[in-house]
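Starting off, we have a lone chain in the form predicted on its own, written out as structure tokens.
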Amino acid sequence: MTGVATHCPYCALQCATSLHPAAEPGAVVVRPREFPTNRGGLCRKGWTAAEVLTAPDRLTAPLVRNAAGELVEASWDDALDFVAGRIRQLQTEHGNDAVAVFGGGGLTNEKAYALGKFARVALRTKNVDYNGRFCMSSAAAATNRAFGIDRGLPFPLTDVAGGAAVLLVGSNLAETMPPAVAHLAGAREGGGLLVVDPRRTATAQLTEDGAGIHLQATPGTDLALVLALTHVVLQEGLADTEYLAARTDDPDGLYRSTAAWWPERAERVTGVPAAVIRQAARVLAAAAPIHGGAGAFILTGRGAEQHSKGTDTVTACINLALALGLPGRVGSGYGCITGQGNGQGGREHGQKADQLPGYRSIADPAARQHLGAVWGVDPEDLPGPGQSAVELINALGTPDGPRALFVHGSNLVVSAPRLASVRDHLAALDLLVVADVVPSETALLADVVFPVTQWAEEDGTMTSLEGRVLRRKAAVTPPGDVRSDLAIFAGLAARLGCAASFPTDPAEVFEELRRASEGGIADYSGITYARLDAGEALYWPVPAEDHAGTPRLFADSFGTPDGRARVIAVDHRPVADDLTGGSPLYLVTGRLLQHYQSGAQTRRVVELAEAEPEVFVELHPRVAASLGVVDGAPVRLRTARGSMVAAARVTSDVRPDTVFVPFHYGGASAVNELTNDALDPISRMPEFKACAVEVSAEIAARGVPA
């Protein structure tokens, strides 16, 4: 085997790599490739990604739970027959919607597309959603209503490198996407890196020594801060008024909605000094094209979005960008930092509750007609919109809810909020089927576990945070009796008597996806494996094979009916579970450099697990002193939903009113036992990022922490 060109299996930066043979069978060595997003670099996760391929507990055969409650190996035919039989029985007794499907933002485009088709055509259920609802649904909702199109970055990431100012709202790039930090160099050189975060993260530290400004806001107040920044831009005459008049629908509404958010008021809400707010607004404005600057960018991440007001917070960021005349201008703009590896493509092709492939609405008669023709089914037979992820989970096992659940590419009992409730709903199911590469916490609860291929063992495509479609290529043969998710969909569809075709060859699936997406917002119809393999940089939409793709959106108009961006008035409101006398601190969660998502992969990589082996809680020294705890001592966290014990990590990098816990750990170390499942009314995103918490010293019993 010579080097196989592919991309990292983790985040949406999709760093380019090449895979080379290793001594151990089925193993490879990862080497970085030169590519615009990573510029030849990799983070620790990327360098060590190959270890997951040969994890000691890799799943290699189907598992079925026996009468004694044990998961035991079974043949594929027996496992598929069992699942199909139970599905037929449950749907006969309770209707088609008795079965639900939960997907993931790490699935290839081909698998995400096939999963949505399988749910709606083979299972005929409306109940399908995915873990991207936990990732960037608020940004998607905000950009859709403002611009008419949701593409994380509507410009190449390399454009950011030329900007003189970059405002990062709730994004810790230095730990979540380290190679992307290179694109912030231009902003840092001129003192234009602006970071909004309640913690002094590795990214916030990049603003030091004159490189920028850290706006260390109180958790849950990003919206108020951005309203104040916009207030300064508008009231000090820094706005691009000609742009607002020509390219937005309601410039006056922008002035009205921010008039009351003078910096002194915002200081009382956010804790960021009024003078710092004014300084940050002026730095950002100076970089805008209207003032002759080199360019300005506003980028949001999960810290801004994972709130019950996340859509409004992103909307405020978009409004600020519009005030400065940034969207659609080369070298400036607003964008969202997509998290999961295929977080962009994963939400475009049908595994969201309300979508059909091509980013079409499932409620649109024309979209249903188009997909009915591609799939060979009557459009009237396609189900309507289903429930969002949290609502779907909360319906599982209830009298009128789904009785069976398929999980592909997600680890719900670590990644979902209010985990005690999640486990209860999963336990109430008559059938839980999980497809995974390792025995994740969710897989261990399943009635049937299907072992599936992972990144270096499969062909397909991924779509990066820029909307660029990339080729994933197989480099090794999967171990044991491992099969692709595509084979599972095909095997079950045939057993359920579905007449529609379910190809197992990714190339054949992609050809169908091209037809399915044709004419949609996310149009892939002009993309072919041959073009991608030849190295063409294809950003959707690509409506024809002779079309060069669309690296930059909105140059002439937005995706709204009249081509103008929508100015949506928004206002600040507190977090759903706000501070009380008994719970006087905010709990925030986030990621570490060494780990990824629920940790099912990275906790199995020795180097990464040894670097951060256990969960911890960051406490400000003032809080630690008030509790009488020292660094490393156990503390108990309690919220209205649960409690956990973790070792204290005392640091002044966190605000005195805030504690931080990483969310990569399972079992008793899962912080999502404590997080709130209150939902954003528009995106249906749960409020992971802020809730009231009580912290107390944990009393040791017989020398062992309780």
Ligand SMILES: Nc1nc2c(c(=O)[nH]1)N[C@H]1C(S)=C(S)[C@@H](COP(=O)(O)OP(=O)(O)OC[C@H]3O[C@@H](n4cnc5c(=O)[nH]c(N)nc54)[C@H](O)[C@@H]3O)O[C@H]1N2
Contents of the next structure:
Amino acid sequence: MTGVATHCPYCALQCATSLHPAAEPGAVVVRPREFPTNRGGLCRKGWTAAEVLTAPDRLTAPLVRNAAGELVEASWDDALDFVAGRIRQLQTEHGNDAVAVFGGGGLTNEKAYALGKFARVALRTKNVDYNGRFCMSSAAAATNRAFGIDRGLPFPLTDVAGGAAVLLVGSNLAETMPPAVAHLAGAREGGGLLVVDPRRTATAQLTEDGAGIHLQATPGTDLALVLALTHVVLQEGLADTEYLAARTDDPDGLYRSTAAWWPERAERVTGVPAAVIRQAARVLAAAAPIHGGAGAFILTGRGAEQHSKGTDTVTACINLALALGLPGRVGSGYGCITGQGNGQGGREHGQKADQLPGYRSIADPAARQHLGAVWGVDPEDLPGPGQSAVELINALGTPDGPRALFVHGSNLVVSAPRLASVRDHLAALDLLVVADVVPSETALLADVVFPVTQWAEEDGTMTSLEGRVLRRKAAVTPPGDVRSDLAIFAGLAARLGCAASFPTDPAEVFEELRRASEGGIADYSGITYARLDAGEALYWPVPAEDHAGTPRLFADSFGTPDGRARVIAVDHRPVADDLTGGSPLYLVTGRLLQHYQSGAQTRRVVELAEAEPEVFVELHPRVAASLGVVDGAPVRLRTARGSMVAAARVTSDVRPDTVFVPFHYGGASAVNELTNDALDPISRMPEFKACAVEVSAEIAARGVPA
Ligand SMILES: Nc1nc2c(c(=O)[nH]1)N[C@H]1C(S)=C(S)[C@@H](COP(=O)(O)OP(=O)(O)OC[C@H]3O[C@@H](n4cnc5c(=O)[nH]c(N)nc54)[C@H](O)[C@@H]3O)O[C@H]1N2
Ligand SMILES: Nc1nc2c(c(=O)[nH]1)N[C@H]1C(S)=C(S)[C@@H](COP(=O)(O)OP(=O)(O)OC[C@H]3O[C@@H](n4cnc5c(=O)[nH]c(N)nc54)[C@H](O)[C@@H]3O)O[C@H]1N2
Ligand code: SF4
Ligand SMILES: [Mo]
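Could you give the coordinates for the form predicted in complex with the ligand, as opposed to the form predicted on its own above?
Next comes the full complex, this chain leading.
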């Protein structure tokens, strides 16, 4: 029996799965399916994903907060009428921008597209942004300015397997996309896997036994490290000068911007020995085509990007790739490892504050004209660019800010930075509407909760980390009175008197999305459900139905006006927090294999919750000893934003100047109580990955540790 062919609900690897009937009526089990990216593999989250479909506390009816402050069940009509009435009232009193929308990179292309249209056409608000701002924005900003196009991997992931060297900057691939580790085989065989991480992660361990080098840099110093790697490449005559002259706009700028970053200077900043920096640069260069190597890749993850200088760090990585002549060459390149299931497609079709579908700019008159025609509205009536996620959150409930917020596909009271402020802003709203599949921490704060369909209950498309568009297929009937986000947009648009159409059939939405994206950077106009169902591997752009798609970008030219990549001079700067006073350590945050994001889904899967039931803090043995803390003991963490208690996990895998806390837990266990919302000036990415923290033993509150 073949089952229903679909893809995993979670991360951007979008492993291929098939769904089969389970013993209980209406339930399904997940099996892996052979596919180039996952090669028949799945991680633990993928295997157990079906459990979220039947979560005991699954939302099955709309909820509206009553006069006593309790969320009580309501009919869809009553809930939609109530919300539409409040929206009309608030917009009459305060203007259209008084209503804001927050989307998510887990939504299908169809939902993300409809959400952006709902904001711009039905609510007519400029205030829309999404959680991809927390995820991909620094890499997107950097690739847009250097290459003119932002597609996470501008090549198929399987290309990486042939590379002789892979530099992973701030990615813990072995935990965040385990099946993708297979594609590092080529690099590991020849000693070419280079991993930059302040922790000896499962990924860093892959470099051991001669497979490569772990560069265990100080948090927040990747920029200095990559400038030094580039310095070595240029000074040792390892650069691809012909490529630089032919394909970039300013080869000299590369020399100028890295000249001062000799390895000994970078060693003082990063803690990585100068000799190791030189060795890493030589390993990477030897794999480059100019030196007859089998290919080299530079890939960034959130460890490099989620900083107040994330855009510049990625830019430095791109500059290093350009120095070695990698981008656009088959079997080499720079790529960013996209995170959420539809992190890629979610940022192409209009959830982002400054974008219209097809990866168009909302400020571009031609783009407004095109979308005006597709949507049947006057381009003049389309709002302009809105604010980025953190800025939007910080504006909620302020005198001139939005008074109402819709959340579709994010659990932001767990995942946004500096949570005390997030909670204050949500509390200051007149109306909070949350659409979710489960009562997430954010849904529990809402005035109205809409229960929505999830992955195995719906059709649609997702765009993976490779820019390949994939089919998601319905295999089960949703429980209770659950509807798609599409039905919420349609129901509210009609009640608000919006004349534009809001189809609820994903296939119909996709047909409209094709037209909306036509002629844009991310052109989906040649993609059809039929082509996807036939198994065609369609990487955007796909500008016509007889076009085979674009697995590799930049072969002949980049997406810039003159076709050349831009060399942008960048320089290192410290993290936003002050780490010089007192005796603070670096707090870094990130992921565990067992949990996904805010944990709203995976904390409801028994096997995963039991494997990692509670928040912990990784501490170096020296730090633990100085605090008198033993493994498992409670530890208090305090930053300028807040404080929390976590169980000590004592390990020499973390640098002695660094502690690590996973961000998958809610309430008092949410590490985002502590994180810094300092923003990157270009991408508006908050500094999730490095801040100053004071650590102490927690004895009083919990008693003496066992
Ligand atoms: N299991 C699991 N898998 C996931 C997800 C999940 O929640 N759980 N989420 C998906 C999503 S949305 C995303 S964005 C991806 C993220 O995938 P990754 O980027 O691999 O994940 P993170 O754990 O956030 O960060 C990676 C590493 O950055 C390191 N790091 C911290 N600070 C720094 C620094 O200053 N420099 C460097 N070089 N490294 C640093 C951390 O120690 C961590 O090991 O994963 C996707 N896959
Ligand atoms: N400290 C720290 N914080 C971080 C990060 C970090 O590394 N460190 N990483 C950041 C990153 S990279 C990301 S991507 C964010 C992610 O953080 P969040 O934005 O909170 O992402 P999720 O936890 O995936 O939340 C998605 C929600 O949508 C629901 N959902 C699932 N499918 C649907 C659907 O079809 N429709 C609707 N309406 N809802 C649905 C899920 O149940 C869940 O509640 O966290 C960021 N926060
Ligand atoms: S690696 Fe990502 S897509 Fe694959 S099974 Fe795990 S969570 Fe799902
Ligand atoms: Mo992400």
